[in-house]
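So this first bit is one chain, no partners, the form predicted alone, shown in structure tokens.
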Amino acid sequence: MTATGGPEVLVAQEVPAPEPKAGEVLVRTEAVPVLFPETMVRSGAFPAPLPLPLVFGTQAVGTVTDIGAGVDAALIGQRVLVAKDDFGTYAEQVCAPATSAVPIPAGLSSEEAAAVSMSGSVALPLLKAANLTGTETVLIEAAATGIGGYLTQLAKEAGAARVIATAGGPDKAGQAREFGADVVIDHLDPQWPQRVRETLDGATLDVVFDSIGGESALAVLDLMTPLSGRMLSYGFLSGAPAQVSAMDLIMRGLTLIGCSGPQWLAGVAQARGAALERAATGTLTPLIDRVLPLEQAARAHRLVADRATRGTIVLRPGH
């Protein structure tokens, strides 16, 4: 990453090979998700965490080839997930801190794994918070790729009696119901929060995995069940968080449960093991857009920040 700014500032360039430092393993990479918080490194809306120029990227699954001082042998020849806060995983080789390392469970792809490795660990956790009861009906917005679509597929397991779900346009709308929604809206309308009212006839929502942020998200409060009603608010695909005051939420009886922050995130990196093994037994299907070469990690970049990916693009070094 040479600046920020747009896709373009994604170059290949050849740098020295990474040695471990004690307690981190060197891995090999095989596959490398790109994920959307990155983009929004990239562009400059969230801070980057060293001086530029840097390598970039956050997780990569690959094959560990060697170890630092006080890590177990072990690990050697096996394959894992590794993360990094300070990046570094856009690369044929990769240092991470030994303790983020997690097993690929046998039978599942190293594509796969990185596919499913971020999206599926924050649907885990974010079904959990929503301590679904059964009987509820709950909206999932964005719900045909990334964590939307792992929630779709988890939600009446998890609990979710009825399953209303947004997406954007036909074709991911077809997907978000082949996941499992009951009925599926489509969010490029500006007005969708009233096709969300419609569909109701009269019910409410009992809880709202919220990806969208923005305006909207006061809209659909007022379609929410008084007293009992969560929204979960974990993304702004809108450009901003839910613009919701307390006094919103206050006056309506609703409860906003923030998914963000640092015991948050020790969550999600606990669950990552957890949806790597769904994926290997087929309970989460990973959701792939596409794989190509890592010296194309702009073209990806620009795919995403064009909203035209119907999974995760996966990174290949070419080695």
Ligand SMILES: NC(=O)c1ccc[n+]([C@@H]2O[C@H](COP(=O)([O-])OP(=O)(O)OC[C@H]3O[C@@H](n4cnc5c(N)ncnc54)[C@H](OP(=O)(O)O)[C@@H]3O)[C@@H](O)[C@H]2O)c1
Given for the second form:
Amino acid sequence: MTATGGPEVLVAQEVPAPEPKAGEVLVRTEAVPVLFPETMVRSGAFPAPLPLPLVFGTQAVGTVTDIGAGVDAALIGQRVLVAKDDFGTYAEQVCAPATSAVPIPAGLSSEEAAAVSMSGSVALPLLKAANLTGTETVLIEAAATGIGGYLTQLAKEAGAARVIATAGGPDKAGQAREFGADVVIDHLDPQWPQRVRETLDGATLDVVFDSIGGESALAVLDLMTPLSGRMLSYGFLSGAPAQVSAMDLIMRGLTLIGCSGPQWLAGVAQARGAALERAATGTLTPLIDRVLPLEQAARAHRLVADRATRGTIVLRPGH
Ligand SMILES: NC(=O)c1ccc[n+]([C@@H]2O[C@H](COP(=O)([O-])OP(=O)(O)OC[C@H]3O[C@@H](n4cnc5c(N)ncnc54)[C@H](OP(=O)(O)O)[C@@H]3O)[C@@H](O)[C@H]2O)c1
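Please show me the structure of the same protein in the form predicted in complex with this ligand, now that we have looked at it in the form predicted alone.
What follows is the whole complex; the chain from before opens it.
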């Protein structure tokens, strides 16, 4: 990443191979997921953590080839998922903290593991925090891809009685329906909360998984069950977090649950093993949009920005 800006700031370059420091593993990468929050860092919407230029990327799947001091030698040769807060995973070789390494279960491909690693492991703690009762109606926003897609796959198992979802356009609506949504509303219509109201026909939403945020969140509050409704706020695809005030919540007797920040993300990291295990045993279907050569990272970011993906893009290093 040469600068903040459009996808073109991601360029393929030769750099020295990294060497593992104490507490680190060196991984020969096989599959590198392109993650939505990464596109926000690249564009400058989220702050870049380090001076530029840097080797981009936050997660990778591959085989451990070397270790730094203090790391269990049994890790060498293992296929793992690693995560790096300080970037560096869009690469053929990656050094990452050994504590971040999660073994990939047998039977799960590296591409599948890369696809499910972030979004699947966010969906699991979201469903836990929602604490569904078995009789409740939920709204899942942006349900055709990523976190929304995994939430939709798992919502009924986690205790949702009825799943209303949103997606952009007929193809993505079809995909959300395949994942288990009972009704899908097109969120490309700016009046989509009104369409949810019509669908509810007097009933109310008990739980809202809000990834769109912005102005629509306030309209959605009016559709929620007074006194027991919970909005789980975990993203702001519209460009702004949910525009709701404490008074908006107080006067409706609603709860807004914040699902981000360091402690939340530590819980997400904890859930990575469970997400991979579910993918390996078939209770969560990994959503791979396509596999591209690592050199095409800029193209991958462009596809995400254009909302043209139907799952995670996985980059494959050439080696
Ligand atoms: N709190 C956490 O722990 C956490 C962790 C990771 C990511 N996130 C956040 O969660 C959100 C979803 O991430 P993801 O990884 O699931 O993304 P993703 O798989 O890349 O999917 C993004 C999808 O969102 C929809 N979208 C994009 N812009 C939109 C807009 N303006 N309005 C409505 N929908 C829009 C698009 O679907 P359609 O084509 O169907 O519109 C797009 O395919 C992001 O805001 C991300 O930053 C939160």
